[in-house]
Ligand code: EPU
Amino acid sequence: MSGVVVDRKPLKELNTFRVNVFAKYFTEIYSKYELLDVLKNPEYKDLPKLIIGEGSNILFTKNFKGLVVKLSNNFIDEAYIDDKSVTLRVGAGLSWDELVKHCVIKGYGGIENLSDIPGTVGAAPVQNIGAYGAELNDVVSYVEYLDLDDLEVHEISRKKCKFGYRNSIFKNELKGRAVILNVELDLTRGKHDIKLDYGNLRDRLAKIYEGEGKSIDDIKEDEIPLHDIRRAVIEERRSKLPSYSELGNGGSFFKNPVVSVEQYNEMKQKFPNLPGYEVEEGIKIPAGWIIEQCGWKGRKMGNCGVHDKQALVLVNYGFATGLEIKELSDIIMDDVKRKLGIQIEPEINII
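Show me this one chain by itself, in the form predicted together with the named molecule.
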């Protein structure tokens, strides 16, 4: 039975900013065949379409005057397995963290550092989700998508996805055209590539072990259980990032900007504590640091504001409209540009 289309659907519970907008039409689909049925239906054929997962990277600034499709195809298939590796094919509609949890329980390594990231599996390749030294592109082998232009299904390899920092072909050449249907991941079994070097992660895990009367130094790094890493990541994230169920937000609102080495050195003279990480294109500076430096951390503007533990996150205190939140983000971007000469950009998809 193909997805039932409803009129004037409230989207408040379908976006993590909890912005109160409506979709002219809405449907939820559970397979690519249902999706094709809806898209081929002459009634909706010429309408603008928006495909959503958990709505965790979207800021709606107005009602959507077209068809919103929520993808809920949430299967996990083991396409290949041996002693050292496993290949999973996963439906785009599965909650990303459900997948991480499943993999940690099964002892499949490679995505444990990406624990607790909101959103669905299908949304993950779009912005190449990353956290604590791991990125989705470390494990993706293929992505299958439906092209909205010709309604054909295509499968592309990791290389063709053109992954970059919070970037991919789905945000560029295929923007607005590709509906990701499923994602194939290559994960490890038995021996894993444990990553603990980012930020406080090792300290966080050491503290967890201390509390259990153990020492992290007594455990060989590649023998640290995946669920301990997951636990440390979850504790670390929850110490800084607000929970969607308590406070509407979309995770990092801005991308961390990359400046030239010369610009970085110049700034470092003015701000000796300026953090920065070398990347291919120059030096990446944490936008959270920049925004805090400009005095925005914890500040409120009407019904929205800047989170008090992580300045990269904008929050809805309950009744903010998308436009109010966008306005706050514009003011912050202008202020940062004026004070530090750096242009920061939203990471969130503003609609």
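And the form predicted alone, for comparison with the form predicted together with the named molecule?
So it's only the chain below, everything else dropped.
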């Protein structure tokens, strides 16, 4: 039941690593009013609190001795619409990919490259999720959140969110304080800014068209249908990433490191095939490629290991604890630092 708090809730089915831990208290809510009712209850006021969506970016290393709140507010409202643009206000509890699917069907452009990313809308600004040359900060206008310190609702603009690569104010100054309630996105209608030049996305789309007896070269880039881009993204992701229903995992475990141009050029001499993408801070190198060069792809350690198709993904083979998976990640980070001189960091929220 909505807003009802239960004791000692098993969280195995509420985290995609499928780690078997418990929450001291747990509740599921569908509105900010229900959330406020729970948080104002003196029984839970001083307890640690954890807000979750689909549990896809969390690694539990122990039981949570506080209140876990699952947000399930999943509305989509059109705050503004004209011939060229649309502004959506979206509940934090909605599945992110359900939102992308909805927008592609409606012809709203801007997030199609972010198809098939796990998690909820509320989790997206925390990480500033990104894929195939697109990031959430490209389309966010405002984020509404509840401050756990004063239990007041605040609205924060894109600029004040301090978005960076897999980073935001919600991972820094507001970490542990902000409960994101809804997100406002500015999307396009009619003419879209198509992005195909990151990774193998263009090649994947070309193969899809070849199978249909068409050529990608015969279609103007800004006229490529959004649903074709979404299909290409999904096929490309699923060719590399394991399904949560098959193997417990949290998607990409590590951030792609950003190095200086000088450091990248030095590494390029040693690794001529070293991939890299220019970003504002320097050159971004795929962490999966780095980890693979260090020999970790497909390796197992006890009940966990590195996925055999994508070295960026750590997997639970059935009975791993969160501590086992964390230990594996620590060993990989140390090995990469020792062999290549690059410090990689977790993207996953380790609790």
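Residue numbers count along the first chain shown, from 1. What you see is a predicted model, and the numbers here were worked out from it, not measured in a lab. Between two forms, the rigid core is defined as the largest C-alpha subset superposing within 1.5 Å.
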**Message:** If the two forms are fitted on the core, does V104 show a Cα displacement reaching 2 angstroms between the two forms?
**Reply:** no
**Request:** Superpose on the rigid core, then tell me if the C-alpha of K270 is displaced by 2 angstroms or more between the two forms.
**Result:** yes
**Prompt:** Do you see a C-alpha shift of 2 Å or more at S85 between the two forms, with the core held fixed?
**Reply:** no
